[in-house]
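Next up: a single chain in structure tokens, the form predicted on its own.
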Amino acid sequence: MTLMVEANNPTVEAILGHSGEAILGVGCGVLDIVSAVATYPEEDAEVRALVQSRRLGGNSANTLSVLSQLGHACAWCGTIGDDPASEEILATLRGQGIDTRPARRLSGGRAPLSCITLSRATGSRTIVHYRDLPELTAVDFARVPLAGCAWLHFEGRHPAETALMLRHATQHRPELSISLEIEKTRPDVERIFAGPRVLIFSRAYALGQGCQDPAAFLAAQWPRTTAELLFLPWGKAGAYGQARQGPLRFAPAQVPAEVVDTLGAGDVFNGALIDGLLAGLGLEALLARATALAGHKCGRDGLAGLVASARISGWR
């Protein structure tokens, strides 16, 4: 595969036309093919989908989608191919006001694809993901100037390269706020705990580490990180947050009357969290606001129009 630059690497400020307000998300862009079924099928069954949709996927891409709806100038940096699915991903991002020019295009590359089965009976989702595309490298990331960037959000993938990206960002913009989502247990993922201001751990990661008690899990992370804030969303059991040397805070989940679609709820939580941090909210308000928006998302399909819908329902 041959590397092709999406643009001529202008600064994020120049791309977005904003100074000091841009959020740059670094991570995966995916095409999701979502099939909703009445109930999850048994092995070797053949069932008819109630409805099927094609959606933007990928943690950072979804988080940027939420942040764009919340009024932030956003840009996405990741690798993408030049096949029709890649064009669909880029067009969807641009249609949501997210600038894709920091992205790295790979000639001959194919977009990552997720085939998702969504159970209407429970709202749960089962994902089969396929990726045959190189990850973003630190050299790629270093080509994106960070001037005009107010927040940098990473997915916790490819730890060796992400560690170098974090080092680059902290060396060139030491004042820049950086958040990092740790979604999965990956070899050496702990090496990227140093550098971000904010660490967001997923429930899946915590359970994979043998977590029995969210409070104890967060307490055990402080010696391993330089972060100032730790967060641990815990699904329908709520979410936890803690500042260094501060008390543990908790917000209960706000479960909708009917759980329709849980896909991307964690990404929604992250977007609301970053928005609240930029607004200077305290921990309790942050957690309550993020769990409320994530809960609202679980009661509706997809992310399109999410924030407008939530505001109509009273979310602020």
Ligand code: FRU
Contents of the next structure:
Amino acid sequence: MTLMVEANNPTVEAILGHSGEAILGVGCGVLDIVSAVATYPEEDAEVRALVQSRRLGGNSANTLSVLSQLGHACAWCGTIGDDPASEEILATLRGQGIDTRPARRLSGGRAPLSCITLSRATGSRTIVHYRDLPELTAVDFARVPLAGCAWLHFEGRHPAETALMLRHATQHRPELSISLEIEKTRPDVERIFAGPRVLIFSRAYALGQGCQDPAAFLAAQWPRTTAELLFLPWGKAGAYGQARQGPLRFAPAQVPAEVVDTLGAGDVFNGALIDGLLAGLGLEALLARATALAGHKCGRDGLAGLVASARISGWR
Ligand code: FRU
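We have the form predicted on its own; now please give the form predicted in complex with the named molecule.
Let's see the whole complex now, leading with the same chain.
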């Protein structure tokens, strides 16, 4: 598999530099094949889906989707192949106004794909994810001009390369705000806790660290990071946030009357957080707004039209 470098690749500033307000999301772009079923099947069963859809997926791509709906100029950087699924992912991103020029095309590469079963009975999403596409490298990332960026958001993947990307970003744009999502326990992932201004942990990561208590978990992270803000969404139980040396803040979850689709709710939470941080909101308002948008998402299918629909229901 070789890297395809477009001969006349325009710079990201060319698009984003006009405002200097762009958000660059670095992570994985995925094709999600989502089948909704009445109830989650038994192993080895054969069931018929109620409805099936192909969607853009991947944490950073989903987060950018929300940020773009919130009116931000967005760009996506990750690896992508040249198969039809990769074209579909890129076309969907572009269709949402997200600049895909920072992406690295790998010729012969296949797009990551998730087969997802959504249970209508509970709203749970069971994801079987497959990828054999190489991860983005620091060399790829260094080719992306950061001049037009106001915010950089990373997924906590491939710690060795991400550490180099963080270093590159902080060397070239020391004032740039950087957020990092730590979703999974990965070897050495703690080495990237230094550098970002904002760390967003997942409940799965906290539980994987053997921690059942959000307050204790966050308290244990401070010595491991240089971040100023830590967040920990806790699913149906709400979300926690804390500033360095500040009190722990909490917002309850806003669970919709009917939970229809929880796929990407965490990514929506992250998008709302970044939007609120860019707007200078305080911790309590940030958490309340992000849990409200994530909750609203769980009451509807997919991410298309999410922000417009939340606004109709009074979300601001
Ligand atoms: C949801 C999601 C899906 C994707 C999977 C990748 O958070 O980004 O869209 O298939 O996770 O792990």
